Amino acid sequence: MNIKKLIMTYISAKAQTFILPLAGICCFLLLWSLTASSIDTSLGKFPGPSAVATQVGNLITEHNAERVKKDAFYLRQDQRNQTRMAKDPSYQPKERTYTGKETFIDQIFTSLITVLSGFLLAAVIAIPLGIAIGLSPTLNSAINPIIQIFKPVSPLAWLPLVTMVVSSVYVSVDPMFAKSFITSLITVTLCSLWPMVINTSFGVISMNQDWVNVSQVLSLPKLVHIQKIVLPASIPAIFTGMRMSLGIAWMVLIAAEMLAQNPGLGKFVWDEFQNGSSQSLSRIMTAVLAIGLIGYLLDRSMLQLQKMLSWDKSSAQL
């Protein structure tokens, strides 16, 4: 009796975990499929799942593609400057940057590094003031209106302001970055700043108070304090605000690099709209997925890191 109910509970977690996601994938893509044969738009029938797939595999040709462009651009520089060197010492090789097309993989890559910087930037930032906010009533009252007033605003509402101010600002004949990517930077952090500084103050403010006791009890130096108690107690909330900040962050960073046509996804969406052509549609539908499972996979790497870090385990299950 008890093998039996062994073997049930087994198979529950199986389909829990396995079964039942999967049948959900698979009702989506008919459904998807279905629905997108009865919609005709200006360019065709919306794509459906086998259009998306083709679309992938088309892609990722053309990455390849590009890629032997690069490396034989590269090679035939090296030939040259070779040549050149051996007819004459003196001559100093000159070393171009190849300036091709960038490809759907490229964009996603950029996208990536663009959204990671900012979020990190912003953890710098939002985690210690949170802390700050947390254990300074003071603190908290002085700088709790100014969040409040900033916090609804739209980071894309930032952006024209932001764009203006790093074309004045960022200055420079050889610059380490390119205007787009401190732009895109900079909007991606200032979406990311509010959810991690108020919930990391929260979970300050929450602390258990017998935590705080023991440590007034021992007489803990203010960093010590910080460390050995307010940091593990608040990691929870620390978290939840980062999870959320960087879910914020990519779907901002999507939509700033469409308006602002800088590289990445969100170009990469922009410039199909506006090429218009028979494959435009399934290339658009194959970067919203990508989008998608990005995103999915941002926060399950959030969620895990949570996992090693957090005491409490039951507060990262989802």
Contents of the next structure:
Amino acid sequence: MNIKKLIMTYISAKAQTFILPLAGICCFLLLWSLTASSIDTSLGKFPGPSAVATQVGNLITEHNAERVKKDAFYLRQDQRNQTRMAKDPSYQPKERTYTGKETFIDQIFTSLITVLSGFLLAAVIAIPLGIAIGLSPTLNSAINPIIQIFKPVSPLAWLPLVTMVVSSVYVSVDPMFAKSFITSLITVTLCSLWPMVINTSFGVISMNQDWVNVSQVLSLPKLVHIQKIVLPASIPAIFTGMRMSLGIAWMVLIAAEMLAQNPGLGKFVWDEFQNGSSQSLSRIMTAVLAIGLIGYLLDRSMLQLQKMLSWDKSSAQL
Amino acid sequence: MSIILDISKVDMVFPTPKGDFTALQGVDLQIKKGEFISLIGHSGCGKSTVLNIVACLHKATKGGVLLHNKEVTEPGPERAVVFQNHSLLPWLTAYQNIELAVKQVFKNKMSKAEMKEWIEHNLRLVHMDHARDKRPDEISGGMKQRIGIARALSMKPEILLMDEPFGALDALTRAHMQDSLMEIQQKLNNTVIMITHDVDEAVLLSDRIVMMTNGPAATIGEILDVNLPHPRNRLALAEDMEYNRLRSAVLTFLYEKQRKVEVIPPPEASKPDETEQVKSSVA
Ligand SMILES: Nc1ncnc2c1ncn2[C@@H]1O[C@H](COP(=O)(O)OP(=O)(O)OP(=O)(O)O)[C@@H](O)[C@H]1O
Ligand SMILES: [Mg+2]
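Previous: the form predicted on its own; requested now: the form predicted together with its partner chain:
Expanding to the full complex; the earlier chain stays at the top.
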């Protein structure tokens, strides 16, 4: 009797964490393949799971092929330079960089680097700003209207402005970063800024008054007060803001890349759409799933970081 | 002995949306070095307000607080506070919580090793050295309160201010903590102001019991000298005539002279508002 009960509870626990999600995914795949086969488009049938699986294989093969080409290019260049050097020791070897096609996997990395850089830049601005706003009611009243107005603006509306400003301001002979990268990055920064500013300042404002009293009794200097009391106290709120921001940043980046034709997953999707081959739809569908998966992994990593850094374990759940 | 702390004719008025609220009026009290003062009174009469004014977490509307004949205007570690709800920083361990205080107060006066020794000494004082690396959410309420006390003591305060330090504890832990506090006070001879709701605690620990009248405009009603010899033993005192006389004096003050008239709202919740509206329309 008891053992039966035990087994039941064990199974139900397993069901919660394992079997039910698996069943959900299976149902989804089934529904997807059923509906996909009944949707006809001008580019053929809507891609089902199997088409996507094939494309995953294709995309990886293409990536590897491109890598082989790249390696071969550099090998040839080295050999050429060496033979010229052997003939003529005063020869200055030429180093050209390989300009092959960006593969799906390259695009994933471009997007990831862009989103993380934009997000980090935003955090570097937003967290000190949020703390300053939270600590100073004057600053809060002064800045709050600005935040409230800019917060609801879709960053895509900024994109043309950002593009124009970057192309006129960011001029250098040998730019360290591509203009397209800077544009995407600033767009991401603009949209990740607000949730972090708002959450950080909220965390500071709603800080437990007792902790402030402790700091006052100790007569902590302002900077020590911020470092030892304010910052740790608002860490849970800061992380909430960061997770929100990162989620938004990822969504916005893909859209911005599509709109501005900046390298990244968004451009991949757009190019495939323009391409209009029989494979396009399944490749786009693959990209859609990859975007979702990466978004999920970004959020999980943020959560993991929060679990590592935050003292408040209860706020670091889900 | 010399007067160390002079609470001089303090008034406290809180501005509220409904107009000014006079919490304290004419609170006047002189405290000698090494004295243990209990502040007792009904809930809401203004005990915490008095303590906060001494700590300078509130600024008195009128009057002020003199420490060694100098007015104090800012909070400072020489008036360490043990807060009602321990107020440990949850992201720091017990050791680190005390370390934050010690590092700040003895910045240029102690070497690293001396600080470490001093922090550990204070942990031992409250019998908490075994929990040195635990965070507040990993230890019980009584343990947290003890670390709060150790933190306050580690600042070597001239005045130790305690706001119902044992209020949230069960009777057994509370008795244990009272004994620890008596022992520490005998050893260090701190000047202490302690708020309490507990009559036995007040009589057991204090040299003087300051009894406050009910608010609004609360003030000091009576001061009772407790001349029981130290060290005090709670079991022996239970039979003691003087102890019981003091105890009943406090009880008489609280439950006869300052009987708290409980305002129990009438069943129709809107009634008080109506009367207020009538008043304001008349005005
Ligand atoms: N910041 C404030 N603004 C307005 N009124 C306040 C404020 N702080 C305290 N009061 C009022 O002053 C009075 C005294 O408050 P206080 O907290 O000192 O009481 P207390 O004696 O410590 O009560 P308890 O024993 O319940 O802790 C109360 O009526 C309270 O409502
Ligand atoms: Mg109180």
